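Okay, so here's just one chain, in structure tokens, the form predicted on its own.
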Amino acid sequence: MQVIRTIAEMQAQSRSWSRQGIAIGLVPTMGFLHEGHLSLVDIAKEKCGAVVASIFVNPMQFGPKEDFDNYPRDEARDLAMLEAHGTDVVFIPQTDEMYPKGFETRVELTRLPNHLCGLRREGHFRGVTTVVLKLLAAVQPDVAVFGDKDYQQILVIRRMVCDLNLSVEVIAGPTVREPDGLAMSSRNSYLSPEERRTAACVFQALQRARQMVNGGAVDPIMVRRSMTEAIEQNGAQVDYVAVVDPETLEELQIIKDRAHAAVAAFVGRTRLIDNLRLKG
């Protein structure tokens, strides 16, 4: 497994690679990786005969009061786990790489962002789209596997790609789960033993919503109502939960033909996200 850190140097891999035929996969994270994230990358193994994974946490996307210095970051252990699993590339830019002096451009969408997520974290989507750009420019690849626990920013990477007309398949990976269902995350490490507990609550919420929807609940209200009521009286605290059209984010005013239910909640200081298809 090679390891490189200039965006010059992977961008000349990969050329490398397109003359011979090799279809290049790539798999961004902000490291610190687990089990959720490597199932990416065997995605990407399946897809493509070269696998670029990345690591990095980009300041783009946080906002001054979020938890950039605090992120945690292991990349002896990061990089152990990609050659574990075969990984050929590991792109680790800094920050300085990506963001040299006097840059100034930005990636973004008008209205996806416009919801959920981007609502509660000013210009996180900005920054998402800007350094997903940037990494797709430097390893050109012909697929990109992103985690659909991150459901958003896949509608908001797929939107962007189809708009700028890039030639690259964004394919989305499915939720690893802890056996009591919460989403493997990079942050589920800030939690502390009774938090970790508490945590399960979020995609008990999320389940909760489905066995409505399954028994006929037509309305968005009450299936917010009683997830959030799953959320609370477990002691978390809700940021939003929604239930959307899956395409567009708005808000259902009836479930008909297809729903999504979209959660963020704060166990303690930390803030989780999670998802789940009720319908269609």
Given for the second form:
Amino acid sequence: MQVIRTIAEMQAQSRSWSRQGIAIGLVPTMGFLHEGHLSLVDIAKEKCGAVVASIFVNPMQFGPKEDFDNYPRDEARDLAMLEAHGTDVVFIPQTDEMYPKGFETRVELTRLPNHLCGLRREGHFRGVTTVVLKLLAAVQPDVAVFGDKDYQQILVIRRMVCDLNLSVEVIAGPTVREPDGLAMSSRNSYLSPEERRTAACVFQALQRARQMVNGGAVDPIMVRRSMTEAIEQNGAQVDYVAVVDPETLEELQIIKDRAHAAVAAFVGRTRLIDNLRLKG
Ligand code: AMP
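What's the form predicted together with ligand AMP like, now that we've got the form predicted on its own?
What follows is the entire complex, opening with the chain shown before.
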């Protein structure tokens, strides 16, 4: 496994693979890896002859009061995990490699970010789309794999890829969970043992929503109320609970053919997100 830290070297490696007819799969991450990330590497490995994982904690997607400075980092551990899963190249650019002096371009969607996390994290998706486009330009992958865990992010990236005619196939990997249902996340490392127990309520809330819809519930207000209860009874705080159209992310007035639930909650000071298809 090779570690590459510059865009020029990354592009040269990808050109060499492409000349040999080897398909390239990219798994973008912010590091501090867990089984969720590695499941995406496995998907890329199945589809492609060469797998690149990137590790870049992207300052542009963090708000000024968010956890950029404290975001967990452990490069040596990440490299060992990626090597064990057959990764060919780990691309680890420094911030000034990605955003050199004079950098001023932004990539921004106009509709999808106006929902869910986009409303709570001003500028977050602008940071995501800008960095993902740059990673795609650096790695030139045939396939890029992202997690369903960040459901809005997947929709935003698919839209960007379509709108900008990027020649990459976007694949979504299912959310990998802990035994109690908590979605794996690098941010789970912030949780104290007590908060970790509380955090299971996020997925419980989503499951409760699905049970209600399976049982015939059609009123999103009732479903949201029940999700809020499941979270607040356990001592966590709701940032948002939403029942949305799975494609546009618009809030549903009534649950008919297709519905998706999304939650963001604070467990102590840690903000966790999760989502689940309710119907369709
Ligand atoms: P992050 O390092 O948190 O930016 O995540 C990198 C990629 O891993 C994103 O595409 C995430 O959606 C995905 N991911 C994060 N957590 C999980 C999980 N529990 N299961 C599957 N994919 C995940």
